[in-house]
Structures are given as C-alpha cells and as structure tokens.
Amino acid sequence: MDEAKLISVLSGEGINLPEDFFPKLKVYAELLSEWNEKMNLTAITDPETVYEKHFLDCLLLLKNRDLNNKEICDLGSGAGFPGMLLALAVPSAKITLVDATKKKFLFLEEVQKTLQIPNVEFHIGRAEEMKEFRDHFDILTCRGFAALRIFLEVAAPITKRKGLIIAMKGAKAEEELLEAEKAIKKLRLDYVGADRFVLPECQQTRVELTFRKTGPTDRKYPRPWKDILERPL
C-alpha cells in the first residue's frame, strides 16, 4: 500500500486527517525503517507493508470517534502504535506512551522531536505499576500488548468512569473475549461492541474490541503482574 492508496481507504472510511499528516508520516516511516536496523521495532519492514499492516491498522481508530481533547493512554506502545499516530492525527488530545522497555523510547523520543509532536509524554514502566494514574484516562488503547482478559486488568483502573477501553486485535478476538467475560465482569466494564475491517492489501482481519467503564475499579486490581499471568481472571 503506497501513500495514495491509505490516503483513498481512510478518506473512504470518513476519516479526515490534518493537512500536515501525511509529509510527516513519511518522514516516520523513514525514520523507522533506519531505527530498525539498529534495534528491533518492527518484523515488518517493507514500506508498502509499513502502511498497510502499521499505519492503516492503527489510523482506522478514527473512524467514528471523536478524540479530540481527550487524555489518551497507549499500553505497550513499542514503536509507537497506535499512540503516535494518534498524537500525529489529533493534536488537541494528550497522548501517554506507555512501555517497559527504556531503549524504544529513545526512538520515539526522537520521533517527537523530528516531527515536532507537542502533544505526546513517555511513561517508561509496567502499566500495573501506574498507581498514581488510577481513574485518568479518557481512553486506553492497545495494540499486541497481552491476552484481552490481561490487558483489562491493567487497563481498567487507569481509566476515568465512563472511559474507553479499545484493544486491537486480529481473527481470534472472538475467542479472547469469551476468555475475558469474567474480567469483564469484576473490573466493572461493559462491553460496547466490535468494529471489524479487512486491511485491503493483505486481508487480514482486524477487529477493535471496545468497552466503557461502567463503576469504580476494586483496589485489589490490578494485581502484580505475575499474579496477572499465573492466574488471569
């Protein structure tokens, strides 16, 4: 998929993007195709790909959403998607980068500072370990971060009452969130429903699982993280 072609699907999907986007996209692209050869950020690297499998994947959250001025949040964010190209696309939302490994942030620092992006911070930690973001967040995103019924875990009690929770996902998000009713259950959530897309190119499907925080999170959670993987709820 080539510049033209993403510009076509999202203009397609409703999605109108800031006039600047699109030069500064390829300029992201550019720098992780060079960052890549030095650490690993991404399997894929064919630019085409790039847009489709990365870009694409991560911009169709638009549609039909309204994040403007949002507080956003992106657990294990990695080479930054979706929570950069969010940043990129709305630049009145507060975007919050969240990884546990220091040496991506050092290309999403200089990301940031190549593209002039005022509107992203860097949260260096596990997501499970945020106590002092307990009910801030408008909305969580995650992208191959863990198994839903992780992810809500320590998604939930970060995010505001009547937040958003969107976990990406791909063909099998069906079955992880019958894995998940349990979860959904005790973390207090109702689950809002499923948008679905077949990435043109390729056709892979992808799937966005959404949910609204309906009632405080018990403190309890989210538990130590190996207490998360042993015994997932």
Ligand code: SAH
Given for the second form:
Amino acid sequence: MDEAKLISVLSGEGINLPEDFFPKLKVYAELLSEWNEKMNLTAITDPETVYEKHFLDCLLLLKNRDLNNKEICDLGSGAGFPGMLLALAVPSAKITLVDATKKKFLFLEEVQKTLQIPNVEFHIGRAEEMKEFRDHFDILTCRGFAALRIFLEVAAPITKRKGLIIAMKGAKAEEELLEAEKAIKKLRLDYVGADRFVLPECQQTRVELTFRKTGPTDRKYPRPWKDILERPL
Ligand code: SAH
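Can you now output the form predicted in complex with ligand SAH? The one shown was the form predicted on its own.
Up next: the whole complex, starting with the chain shown before.
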C-alpha cells in the first residue's frame, strides 16, 4: 500500500489527520527500515507492507473514536504500534508507551526527536508492575502484546473507572474472547463490542475488541507475571 492509497482509505473511513501527518509518517517508515537493519524491531520491513499492516492497521483505531485530550497507555508498544502513531495523529492526547525491552526505546526516542512528538512519554518496565499508575488512564491499547485474558489482567488495574480497554487482534479474536469470559467478570469489565476490518491489499482480518471498566479492580490483580501466565484468569 502506498501513501496515496493509505490517505484514500483513511479518508473513506472518516479519519482526519493533522496536516503534517503524512510527511512525518514517511520519515517514520524510513527510520523503521534503517533501524531494523541494526536491531530486530519488526518482522515487517518493506515499505508497502509497513503502510498497510502497521500504519493503516493502527490508524483504524481512530475510526468512530474521539481520542482528543485522552490519557492513553499502549502496553508492549515495541516499535511504537499503535501508541506512537496515536500520538502523531492526536496531538491533544497524551500517550504513554510501555515496553519491558529497553533497547526498543532507543528507536522510539529517535522517532520522537526526529518527528518532534511532544505528547508521548516512555515507561521502560513491565506492564504488570505499574503500581504508580493504578486507576490512571482513560484508554488502554495493545497489539501483539499477549493473549486477551492476560492483557486484560494487566490493563484493568491501571485503567480509570469507565475507561476503555482496546485489544487489537486478528481473525481469532472471538476465540480469545470466549477464553477471556471469566477474566472479564473477575476484572469487572463490560464487553463493549468488536470492530472488524479487512486490510484491503493483504486481505487479512483485523478485529478491535473494546471493554469498559465498570468498577474498581480487586487489589490482588495484577498478579506476578509467572502466575498470570501459568494460571490465567
Ligand atoms: N505492539 C507492537 C509490538 C508487539 S511485540 C506491535 O504491534 O508491533 C510485544 C511487545 O511487548 C514486545 O516489544 C515486548 O518487549 C513487550 N512485552 C511483552 N511482555 C511485556 C510485559 N509484561 N511488560 C511490558 N512489555 C512487554
């Protein structure tokens, strides 16, 4: 997918972006391919695929959602997907990118500096150890971070009451949703719904699952990572 096609798909979906957005996106793609030669950032490297599978996929989060002035946290952000793109797309939002791998932030810092993205903050550390952020964020996002019920256990405690949790998934989203049924109850979440999209060129299905936090999360969550993995809710 080239830039022109991305612009036309996004405008067809009613997604409006700042004026300087697409030139900055181009630089982002260049930095990604440059840095990928030095460190393993993403398996997707050719620019056409980056535009579709990274950029379009992440920007679809903006469809029918108003993220203006929201405080957003992206867990396991990796090379900045979707968090860094949301920061670039919604200058009034404040985005915290979380990742346990320190070296990824060398790349993210370079992107932030080069593209001048003031509304992004970095948190190097484990998602399940963010005690200081309890009940803090309006919106939690993740893509490729963990199975749904695992993501929900670490996301719910740091989400504000009535805040949203959005998991970006593939075609098997519904299976994960069934598996997460108990977790959703225990964590006092409401399932809001699924937004499906087929990426136009590769024809892969993408599903965004959205949840709302309805009440305080029990203090026993999140458990240590080992327990979360060995005995998922
Ligand atoms: N969201 C990106 C990266 C997905 S890879 C994308 O869609 O391209 C998953 C990322 O989650 C990795 O960068 C890994 O370092 C991070 N990660 C995995 N478990 C984590 C944890 N418990 N806390 C914080 N980061 C974690």
